[in-house]
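We begin with a single chain expressed as structure tokens, specifically the form predicted on its own.
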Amino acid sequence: MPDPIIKTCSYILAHAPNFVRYGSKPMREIADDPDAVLPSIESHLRTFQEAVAYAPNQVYIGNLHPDRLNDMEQPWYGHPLEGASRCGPYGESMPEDELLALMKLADDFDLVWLDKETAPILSGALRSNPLWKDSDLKKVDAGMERGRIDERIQHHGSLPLYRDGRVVGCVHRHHEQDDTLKAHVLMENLLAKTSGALALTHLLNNAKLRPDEIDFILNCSEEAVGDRYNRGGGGLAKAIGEMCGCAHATGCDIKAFCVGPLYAILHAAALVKAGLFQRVAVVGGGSMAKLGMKFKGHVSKGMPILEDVLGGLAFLVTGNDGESPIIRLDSIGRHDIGSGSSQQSIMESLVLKPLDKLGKKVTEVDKYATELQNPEVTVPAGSGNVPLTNYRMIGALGVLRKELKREEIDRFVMDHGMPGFSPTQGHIPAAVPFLGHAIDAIRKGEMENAMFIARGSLFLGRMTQLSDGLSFLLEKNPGKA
């Protein structure tokens, strides 16, 4: 059976400025000094229009190619794009009003309460979105008495929801003794489900598929959905599928830190290759925990807080259609348990070994997609330019193999790499934001192939000091003339 293909992609951004305070880093800093930190955060938040006009966000949803960023004046946040659209060929940027309504639509346990005045406004906002206008939004319309919301916040540990500087609702816990079902964790999980469902809805729309034509769903979001007896048990795949009407699909969650999307795509390809399922959707929702992660660096530099969006992504893996780019299953690069943990050994495992299998040189890959974190987010916070570092390392490996001269590294980076443009949400920037652009370029004959490389830090869980990584090559379909 031929190698499977990635037929369609979707990418969404959900603007969530009023959720920045609930990101892991901001929440800890606010707890230490609420009178100073919270006003500082609020004064550096962007409007939805500013988030839409931000060039990296336009790249993410497909309105610009990543290489266009090389020609744009920096800082990008200081040079908004005129006429920027919230909609792109891969998905959309969703405003927070619609996000709040969609979050309530995703709520099956009455966890989200909206006040009576605000609920119809949010419901109306979502109805204006053509993807959701036919949805049953009655449970969004049904608002709650403000007194009951205030009582839940004051006495039951509920987290307030904000809009235009005022409390408009809350998310409450679902078990008094279970910390895995407290309000903050449930808010994280609900936002992952909501943004994942938005990405899957766009995927179905882009692929012109009915929801019941999906056979299997793999969720690669980072949230550990479960309870005190089974932390991380999962279920987001089926929850997202249910919300999108995929009644004939089953599925499960894939957990692998930042490498999750590549592992999920690999699993999807294997399921299709084995003939078990025909159409597998890989979906990942955004990470609330990582909102505002670098906010202190941004505020100290007088910048807007750029980590104010939840990312979402989805991919459709199917059997070979003779046209779409194929996943070369003989090109899988992996970081084995016995591999070294140095940056060079990791890159050798993920880049050189799979290329050696195919008899290719480093320079024979048209584009490499590594972790695509936006440098305007990471550099001011002291985390460096992650994509640039990775591309220079790949170039250095080419020099060691005498496939490239040292003085050619900068040109190699420009030709075979790209500027980072993705939200810094762990699994979201893990190479796959370039998949849509790569598929389009390969179909048009502008590229022959692209390699996707993701790495993960297993030591974050305090169970092992090992690192992790995976890579694969996407290549022009040999069935296309």
Contents of the next structure:
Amino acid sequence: MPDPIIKTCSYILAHAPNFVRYGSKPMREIADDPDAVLPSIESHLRTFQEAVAYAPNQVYIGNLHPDRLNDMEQPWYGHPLEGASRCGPYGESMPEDELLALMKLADDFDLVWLDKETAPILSGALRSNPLWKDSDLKKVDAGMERGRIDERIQHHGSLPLYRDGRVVGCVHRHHEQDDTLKAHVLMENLLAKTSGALALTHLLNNAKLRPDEIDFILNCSEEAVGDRYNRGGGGLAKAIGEMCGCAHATGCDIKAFCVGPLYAILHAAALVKAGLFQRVAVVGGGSMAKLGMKFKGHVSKGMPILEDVLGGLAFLVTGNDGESPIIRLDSIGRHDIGSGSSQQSIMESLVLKPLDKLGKKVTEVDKYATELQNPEVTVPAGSGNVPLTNYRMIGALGVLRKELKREEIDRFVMDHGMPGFSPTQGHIPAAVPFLGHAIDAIRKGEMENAMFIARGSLFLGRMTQLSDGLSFLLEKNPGKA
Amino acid sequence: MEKQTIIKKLVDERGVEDLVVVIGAVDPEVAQVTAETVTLGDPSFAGPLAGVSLRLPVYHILESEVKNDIPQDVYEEQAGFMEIVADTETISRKFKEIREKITQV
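Compare with the form predicted on its own: the form predicted together with the partner chain:
Zooming out: every chain and molecule, the one shown earlier first.
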């Protein structure tokens, strides 16, 4: 049986400025000094139009090729794109009003209350979205008396939802003593579900598939849905699938820090190749914990807080259609437990070993997609330009193999790499934001192949000192036999 | 943050004399922030070195001053790859500036 393909993809951003305060880093800093930190955060938030017109966000939803960023003057936030659209070929940027309404739509346990005055405004906003206009929004319309919302916030551990500087609702806890079901965790999980469902809806729309044509869903979001007896128990894949009407699908969650999306695609490809399932959707929702993660660096440099969007993505893996790029299953690069943890050994495992198996040189891969964090987010916070370092490492491997000269590394980076453009949402930047652009370019004959490389920091969970990584080559379909 | 704790502990136990910090980060910006943190203090005021200016001499592993003091075969094995990856000129310039800043403080 031929190797599986990635038929199509979707990418969404949900603008969530009023959730930045609930990101892990802002929340801790606000608790330490609420009078200073919160006003400072609020005064550095962007409007929806500013987030839409931000060039890296336009790349993410497919309106611009990543290489175009090379020609654009930085800082990109200082050079908004005129006439930028919230919609793109891969998905959309969703404003916060629609996100709040969609969050209520995703809520199956009455965890979210919206006040009576605001609820119709939010549901009206969602009705204006072509993908949700026919949804049953009665649940959103209903609304709740403001007094009851205030009472829950003051006495029962509910967290306020904000809009235009005032409280317009809240998220409740669902157990008095269970920290995994407290309001903050449920808010985080609900936003992963909401943004994941938005990504999956766009995927179905892009693929022109009915929801019931999907038969397996793999969720690779960064959340820990569960309860006190099973933290991170899972179930988000089916929760997202249910919300999107995928009645004939089953599924489960894949966890592997930043390598999650690549493991999910690998599993999807294996399930299709084995003939167990025909159409597998891989979906990842956004991570509220990462909102405002580098806000201190941004604020100290007088920049807007750029981590104000939740990212979502979805991919459709199917059997060979004779057209779409194939996942070369003989190209899987693995970081085995015994591989060693130096940067060199990790990159050799993920890049050189697969190339050796395929008989290719480093320069025979048209584009490498590594971790694609937007450097404008990370550099001001002292975290460096992650993609650039990765591309230089791949170039250095070429130098060691005498396939490149050292002075050619900069050129190699320009030709075979790309500037980072992805929001710093943990799993989201892990190579896969380039999949959509790669599928398009390979279909058009502008590229033959692209290698996707993700690395994960397993040590962050304190169970092992190991790192992790996975890679695969996406290649032009040889066509029907 | 953990590295700040280790360096603070070493200084508390042994004092600042005979202590040199060698940074290994390959990204010049990251290396610079790390170097400034252990010498001039934590710019984010979040870690153990917030407001603590240790003024320790700081070098990068890819600077010639360090390279020349390490057996060539060991250096090649441990740092050879990163030497190709890194922009060593920028790193050397930034570290010289930081050391000059320490002497001026």
